[in-house]
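Just one chain follows, in the form predicted alone, and it is written as structure tokens.
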Amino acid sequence: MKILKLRKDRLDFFASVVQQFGEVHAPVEVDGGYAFRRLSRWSEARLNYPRTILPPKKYFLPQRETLFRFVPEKGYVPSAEGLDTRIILFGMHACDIYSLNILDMVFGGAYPDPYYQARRKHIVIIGIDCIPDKHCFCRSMRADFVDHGFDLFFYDIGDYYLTMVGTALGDDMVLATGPLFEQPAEADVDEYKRRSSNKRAAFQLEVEIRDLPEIFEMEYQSGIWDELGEKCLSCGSCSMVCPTCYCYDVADSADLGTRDGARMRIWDSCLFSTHALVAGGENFRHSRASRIKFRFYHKQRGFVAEYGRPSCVGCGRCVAACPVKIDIVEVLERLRGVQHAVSH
């Protein structure tokens, strides 16, 4: 991996040059929070944001998309809308890049998803380091640092960004800017280490995940699930904002007055009452307690068994979004028998 540095006051020039590689999308302020949007001018970008409302997965797995249309004269016509659009996601945090690495395993495994794969191929990832806030626990989930999944990654070291070049495409972007990037000095490396140490100390939340799968097995009948079921609204907010939730529903729609139609897929949530409903009216998880237990078990137990790590990256979005304040860290610590405490 190549390591360079870029003066902060030249970042806007760098952003203008890399537009030749695609549309530049970055976090902007919206509705009291932040969201990735296409920039009309670089001054809209807010790179010191805590987290976006929706994760960047919306670019790779859209909330609603047409898989194919069916037309009597042509048969089934696959949809290619937006699959080859070149986009630069500028300013992704390490935990969100880690979440994409997780989705890569899901959608690139035994049954590769061509829609996800096409978008992943055409989207450039430029990451930027962040400072944790009261909802972050990505360090506990081993997602506060990534060594792959990005093209470029910027670390704040004062007047400069220490820049990790992760791919050949990232190297092409560096070369396209001419002499803009410089070789780092020993003092730059020392500053990176100092800031990395300060970031570790800044985390207010911590949870031990080492033996969580075993504890989940022991606590399958715990009364905490009924307690959470009474509290949970089954609104699915946590699933919608989660960067690694990938459940979707599939529905066919017909155009009125014709025999044409389309097959769509739409984000779904295991907390919805209809998620486990099958033909004949049988619902394998009819109670809210069973659904919220399934969500926790899938992320912290089932995913570990299949992929070797939890599917949670500790971004804190579910904690911030839950209308009844269900806190994943508090739940995990209660299952472990540890009193939950947050530093303020």
Partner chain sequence: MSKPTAGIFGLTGCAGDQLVILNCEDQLLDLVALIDIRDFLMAGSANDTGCDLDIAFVEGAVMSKRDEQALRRVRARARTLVAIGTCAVWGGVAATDESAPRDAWLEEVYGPTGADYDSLPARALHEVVQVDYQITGCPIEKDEFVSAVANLLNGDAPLLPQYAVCVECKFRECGCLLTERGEVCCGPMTVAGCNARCPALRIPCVGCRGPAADANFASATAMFTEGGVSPQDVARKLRTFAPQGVQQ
The other form holds:
Amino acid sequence: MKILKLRKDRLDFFASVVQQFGEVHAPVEVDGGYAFRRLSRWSEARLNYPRTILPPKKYFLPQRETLFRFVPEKGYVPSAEGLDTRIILFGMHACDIYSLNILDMVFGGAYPDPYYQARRKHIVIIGIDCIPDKHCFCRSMRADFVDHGFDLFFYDIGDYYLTMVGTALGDDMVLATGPLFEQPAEADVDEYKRRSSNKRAAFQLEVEIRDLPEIFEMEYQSGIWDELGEKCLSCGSCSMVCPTCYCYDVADSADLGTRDGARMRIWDSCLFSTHALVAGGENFRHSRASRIKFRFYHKQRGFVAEYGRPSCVGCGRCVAACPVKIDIVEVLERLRGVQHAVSH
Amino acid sequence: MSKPTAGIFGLTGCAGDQLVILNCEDQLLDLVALIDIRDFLMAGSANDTGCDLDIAFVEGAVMSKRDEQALRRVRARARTLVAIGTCAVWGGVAATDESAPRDAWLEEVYGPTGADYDSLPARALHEVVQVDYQITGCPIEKDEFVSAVANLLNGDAPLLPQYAVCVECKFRECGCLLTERGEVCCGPMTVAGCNARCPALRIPCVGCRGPAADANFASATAMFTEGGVSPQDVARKLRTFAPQGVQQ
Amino acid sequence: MPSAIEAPVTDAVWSANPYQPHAARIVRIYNMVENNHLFTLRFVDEDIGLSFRHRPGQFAMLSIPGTGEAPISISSSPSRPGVLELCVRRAGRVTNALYRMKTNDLVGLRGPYGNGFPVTEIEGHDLLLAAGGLGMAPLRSLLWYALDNRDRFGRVTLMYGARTPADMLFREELVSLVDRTDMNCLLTVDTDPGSVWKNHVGLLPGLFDHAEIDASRTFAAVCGPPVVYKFILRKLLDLGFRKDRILMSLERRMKCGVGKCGHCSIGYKYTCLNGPIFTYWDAINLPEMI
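After the form predicted alone, can we look at the form predicted in complex with its partner chain?
Whole complex next, starting from this chain.
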């Protein structure tokens, strides 16, 4: 991989050059939190942020999206609105980039999703490294580093960003800045290594994920699920903020006075009582306990069987977002813990 | 094919839901082109008060014998009856405290003759007659009303969200008033559809739309109590708009 | 990630869109059982009709414009191409709208989806079909596939039970199979209010007394309400069936049909991709399956 370095005080110049490649979106402050938004000026960007409220999945699988317009004489006409907008996501963390690599598996496969794929091809990703806070356990989920899925990735090495060039387009952006980027020296690499091991030491949380699928099978009848079911508000916040939750609902909307309409897809959650409801009224996950169990089970066991790894990147958003403090790390620890296991 | 006939009625309430319908300026012409509104006292005086109706929209809670008779008459006339607004769907604020002595209240408000006043404890429409569909909200949302009419004209049930306000609040990527500021926000228990209007303005949700599907009041009460609010205050807060929903 | 060279990626939205419904015309509506009509559909575009090649046990996604989309199992056999027959229970938003439609009206259709029955594996073996109530709908495709390719199968047995003769799906058609000598068609009803029923009366498991089944060389396909699974599965295991030779068709509410939306997920399987046909062994290993 091509590796360069960029002086930190030249980042704003780099950002101004990058604008010619598309709309620049970066984390900005909202209500005391952070959100990826289109920048009106570079000074709004907050690259030293813990996590955004919503993950960048909103750019690839929007909260609400029109799949088709229906017109009686034409049938279902695909909607391509906004699919080819060039957007540059500036400042994505490794876990969020990793989550897109996971979503790629779901929205690829035998039936590639053309809406997701189009956005994936048109959205540029510039990553930036970060320091874990009290909710981060990305290292346990093997998502603290990414080796692909970005165009450029910046590692803070003091006065410089060590820059990994991931794609030809990333290289074009580098070249467009003229001589702004420099070759790294051995000392820069050493500084990277020093910081990398510091980052490792900074993690406050650790989860062992090996044999977690087996433990989920063994603890399927555990009383912990009823306990969580009593606590869970079914508000769906954890699913909305999860970078790998991809469940969606499909609904048609009708226009007033014509037979025209639109087919929409809207984010959904397996915690909603309507998720496993079938026509006629049978509900395969009627209780909150069965639904919250399913959410954990699907991420940590089901997804492993399907795609070879958990669909969790350890970003900590669900922990931060849960009004009743349901904490995945705590749940996994309790499932694994011998002393803390709830008696059956 | 002749246009479906409709009537829009108000029982005891603030008439805010009927006002929302009149405020659908962009769709009003479409609406009257598509449905024949025969009986809508708030909008006009030349009403046919006896005709059969394909659709009746009824706002307000049943709070008097007069309301009850009016509702039964509408039910008898209407093929499809739609409750509109939190009062019609859940009883609303008027149903908040049914344990208080009604006679004493009547006397306090209306004086010695109050005892004879036609006043009943507030009931939602479905407690009195069969209701086909319910569009909640205080007041109802224009968008939800218009799309419900479009669905009804197609022969379909209105498609309304059953999930909580939190979903729409997250859609808009607002900071969480509960987890970030420890406020008493009823978003997790309240049914969405308002596009998280209040939380987006940094005002905690008061639950004006009534409960979301499978809302967990017990856990919510414990959550607020842990945050230092007394259980009585939590109960009062949660019961303000849809006491029935909380009892469920 | 973007490539340096612009590619017209949004074209896929038109050319390779797995969610694209295609117009299909209702050519016949047969009132088979109350609220269980048989709808015969034909794609308006002949090429799409020709490219729609399903296996028994697969399903299609049916669209009613402005109302929505729902998964429906395909009741016709691929051995009888040209039209698709969908046995539709009037149960939800989409199916209610379908029941308001008339012959010649247009609907949307896409598919086929799901694994279907493993017919090539079944071929060369005996086949036992056991259905209760509405469970006949997804098995009927396999029944006719076996009868139309009779030489590829050993003994073919159908055991079907309904509450009354009036509740029996495909009643006339199935009654006409009773006299066939190349299969054993066993039909039963719980009760016969009209006293016109000439076949068996009694519960479904009782039909085993009239069937000759050699578990060692038979695949069983079972579909019905939970009570059917309960009794039939026990009976099959008693007879010595291998758990991976008992096939079941499951119902879930697919919203996409292609393994994305998450709604039909059971444990770690998607009903739409890994099902709707599962073996009994799958069922034991997947929580909350039946």
